[in-house]
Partner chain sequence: MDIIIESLPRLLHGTFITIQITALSVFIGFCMAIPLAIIRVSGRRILSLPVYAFTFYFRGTPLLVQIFLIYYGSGQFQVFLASVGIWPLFQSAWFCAVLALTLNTAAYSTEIFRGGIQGVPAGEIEAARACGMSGMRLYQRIIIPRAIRIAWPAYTNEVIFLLQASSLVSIITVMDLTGVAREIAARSFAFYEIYIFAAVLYIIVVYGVLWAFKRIETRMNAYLRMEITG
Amino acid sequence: MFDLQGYGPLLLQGAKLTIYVGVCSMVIAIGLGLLGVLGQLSKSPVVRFLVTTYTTVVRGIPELVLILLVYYGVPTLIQDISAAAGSPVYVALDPFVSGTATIGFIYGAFSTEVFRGAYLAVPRGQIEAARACGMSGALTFRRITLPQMMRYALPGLGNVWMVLIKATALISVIQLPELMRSADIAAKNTRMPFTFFFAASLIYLAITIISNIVQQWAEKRTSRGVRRA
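Since we only have the sequence so far, can you give its structure as a single chain, in the form predicted alone?
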């Protein structure tokens, strides 16, 4: 029942690509999250409005819709506009680039809210003390605020990663051969859907368990020397 019929290496290759997509997307999400929280702290109402719109709209649209919109909709839109302008072009997006960028863009909105909560958790007195010592706003953020923000944000970012790594399965709809797509190919070729989808679920579970262990280790490490109430 659990004979993989020679498709075990295919699932392992898919798992490696899933992790790679997840890591790259998480890097994008963290970068956008930091930019987003800086935008929310901006004195410009226009910047704050743009960041709020980004987090609200992106969190309100299903991930699958955005993936399909970017991979299929954007090239079609560009081709239609170029054809109307009299200079038709053919546009094809790379599944890995478009899928990774879209997932990162989506979870950048969630990371922004995580970092916002982490920023609010930093004691105001420390920021005021840094400014009283003559530190500029940028220097205060880099030396005082950001290190503590990362400690407070770590649990939330861990949750974002857990959801993000499972959301990579949605990229299978744009033919990227990650874990879900590989399991689907094996299931169709062998007519053993339960076997391969169950095997894929076990691999996803293993990834999340390992991720949870790493997260707990990181939280303990970043909390060293911190007095607990």
Given for the second form:
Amino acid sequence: MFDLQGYGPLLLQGAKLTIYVGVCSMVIAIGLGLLGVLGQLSKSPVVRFLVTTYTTVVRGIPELVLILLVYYGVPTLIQDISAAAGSPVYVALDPFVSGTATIGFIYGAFSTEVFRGAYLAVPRGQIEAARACGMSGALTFRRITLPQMMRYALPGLGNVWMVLIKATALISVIQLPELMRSADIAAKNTRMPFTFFFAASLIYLAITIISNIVQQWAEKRTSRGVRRA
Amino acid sequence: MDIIIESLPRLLHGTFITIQITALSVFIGFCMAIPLAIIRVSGRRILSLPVYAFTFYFRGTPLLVQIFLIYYGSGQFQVFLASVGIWPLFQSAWFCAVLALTLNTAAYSTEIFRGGIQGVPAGEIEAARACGMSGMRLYQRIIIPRAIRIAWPAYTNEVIFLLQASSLVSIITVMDLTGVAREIAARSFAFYEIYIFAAVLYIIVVYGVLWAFKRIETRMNAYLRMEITG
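For comparison with the form predicted alone, would you give the structure of this protein in the form predicted together with the partner chain?
After this comes the whole thing, all chains and molecules, with the earlier chain placed first.
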């Protein structure tokens, strides 16, 4: 049953793209998460309101709907606006760019929550001590808060990554040839859907297992400074 | 705007299908998860290992793969499934969607309730044993009610995730909210209007379910509320 009929390389190529999309989305998500937590700490009520709206709204919408909204909706929206403004432009989004951006945008909301919890876990006294040593707000964040936050945020970020890498399968809907789409192509050509989707699922499983191992290693590394009883 | 008002009845019907599929999967998944969680903590390797393999596979792979495996993959076993007489079931996208969602949520819920069972304070179990309870009765009266309360916040998240994940069934032609929105959008080219409206409907349903689950949580934990006197 596990004769891949020469489609093995296609699947592996798809897996590579899946990991690439996942890493790019994760970078966006972490960036947005840090921005989000800075926004939540901001003194401006407008900024805080914007961040709260972002996390609340994004967590209420299915990923698939957002992917479709960005991929099909944004170009038509730009075309409609530009047409109304009198100078119509034609826009088409690249599946990779819009898919990665959407997934990153969604999981940015989840990592904002992770970072918020991590920020609250850093003892107040540490920040006060840093200020007393004469560090500015930004320097305190970079030198004191951020490194300690990472220790608390790592388990949460690991979970975000596990969900995110599986969510990248949805980008296959907008025809990006990642793992899921490659499996679909192979399944249609060979008429062996079970074989190929099962093979794809095993590759996803392998990614999950490896991520787990890396996460455990990283958690150990970031808590080197913690005394254990 | 006209297009939204015009297609409102169909979108609302899609919302109904979304809720129906989710509710059915959550219900069956819950009924599967409790016994599976008990087996998982039983310590009997022969029983708990297959359950662990099941939860590991369904939690480690994307839901989309699971849906495709069941809906398209079953075609590879057509002869066998037909000989057992269940092939017509697998021809129905709706059935495959519910089956995939059920197995998926059963896997996640099993792990959530396993955590709940392991979180039951040892003293309560000892007390129950001292009162002469054992086996089934101990689980039924003490462990399970307590485990459900402990696991409820995590279980709420799982239900919300499943509600949103149910949008994937539109890919195998089930006409849920996303399915209806995709069809209307493809025909009218009103992409952003329809998808934004669908998103708003999802947000309403999601936060409605969240509110309901919080209500249940407060109800279940009513006995914990401290009485404020004098």
